[in-house]
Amino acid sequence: MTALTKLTDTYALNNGTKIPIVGFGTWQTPDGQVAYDSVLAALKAGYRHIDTAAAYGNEESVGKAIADSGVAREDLFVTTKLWNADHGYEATKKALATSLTKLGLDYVDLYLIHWPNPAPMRDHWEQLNAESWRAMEEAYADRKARAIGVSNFRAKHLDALLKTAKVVPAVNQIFLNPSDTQDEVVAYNRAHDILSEAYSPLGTGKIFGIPELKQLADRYHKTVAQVVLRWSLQHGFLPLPKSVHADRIEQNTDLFDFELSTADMQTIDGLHGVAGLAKDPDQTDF
């Protein structure tokens, strides 16, 4: 397991690119001052890994905060994602160009297909994913993306993509927290050297009411969020906590002065379903 000593420690992706082991998520963070202030607070708190997406509608504010932060571009890891309406070869190329413009960047560190099987493409999702991936492989070759990957993919979607892919996805970003450990997907990712990134690592806030987690947090003299993020790291996941409050943004970085015991890891592993499950990507209505 990667040494867990500080926020900027890294995992090595399957192409050798280094990715900081904790990222700052911006899903549901509104564009404008809120997104700008939260990203700036995250960078001030020591995060060097920022995750956004075209669908979040906040790429411009994220980019402005990055520009105003004073942090050197080469010290940052920035992720964005291809939205459902932009699947296909030409559309993907345009979508990435638009995202780069909004972010004010020459390249992203990671570009992901956001969902494998959007509702409008149910009858030809495999073909469109292959076309999008070809465009992403070209962006990777042209260094517009330092790594490429997917999000919300299950084994069947990855199997389909790998039929034609020349580059194996570096990352699969999935709903991953004590309420849904997605064991089958995580096992597939590991077997193919694909990093499991955890979005909603705090269960979109629902985990804070779980008695077992409160008890563990009290025992470790930590917050529930800190315990769950540490659990994620000890599993080798890459959590992407999100907050718009500067104090919590900073609290969520304080993960490296304690270690959960094997028994406590197992207790947290046993909380399946307490705070919701991942959406089935083949059943979503978007």
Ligand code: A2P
Contents of the next structure:
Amino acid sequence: MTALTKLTDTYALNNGTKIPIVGFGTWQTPDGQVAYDSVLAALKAGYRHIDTAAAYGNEESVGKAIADSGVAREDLFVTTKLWNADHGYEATKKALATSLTKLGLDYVDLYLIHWPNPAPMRDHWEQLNAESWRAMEEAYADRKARAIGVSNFRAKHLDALLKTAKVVPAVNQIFLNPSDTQDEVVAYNRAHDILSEAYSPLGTGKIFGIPELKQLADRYHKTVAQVVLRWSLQHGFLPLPKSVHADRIEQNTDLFDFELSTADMQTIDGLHGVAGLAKDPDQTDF
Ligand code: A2P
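Following the display of the form predicted alone, present the structure of the form predicted together with the named molecule.
Time for the whole complex; same chain goes first.
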């Protein structure tokens, strides 16, 4: 078990790459000044792990904030993701090159397949994932990505990928919070030494009104966000909280001066469905 003492503590991925245990999320952060300011605020607050995606449309602003922050590249962990329209061998190579250009980086620390089964490719998703993965394995060998992984994959998608993969995904980034603990996917990840990253760790903001969480937060003299992020860490997940407000960005780093009891962890585990559920990746319309 990784020590949970500070924001820059790391998990070791299955290829030995170290990854800071909390990442700054940028999904739904508008491109331009808002993305720029919030990433800069995050880096100032001590985050060293930034999560974006081609589909978020904010890679350029994220990259600009990284460049202007003065933080050394080797001290940063940057993730981006392959969008659905770019599945396939050649398209994946091109998409990564485009993301790197937008980010202004020579390499990303982690490159993920964003969704396993895009709607327009539903009849040949296995083949396309295998082809994308081959391109990603080459990018990994060429050091354009220090680690490669997937997002929103369930067991059947991972089983399919592992039939031809030479590199086991290092990460599976999924919708993961007290409202949907995705036990089956998490168990699969764990069995294959794949780190479970948690997007929407605060249920995209829907967990704040839950009375049980408010009571717990009061008892620990912490905020609901801090309790829920701590819950994520104590499960060994890697939460990616998103905010565009400097005070919340900072608040979400203050997770290391308390520990949830086993009983309180179980209470939070039992909140299934209070703030939405993960999308079924085989049923998406994109
Ligand atoms: P905002 O970006 O306006 O600060 P998730 O990380 O699960 O996607 O949740 C993000 C949502 O939760 C956003 O709407 C964000 O709003 C809000 N949020 C993030 N941190 C906090 C916090 N500490 N307190 C209240 N709301 C927060």
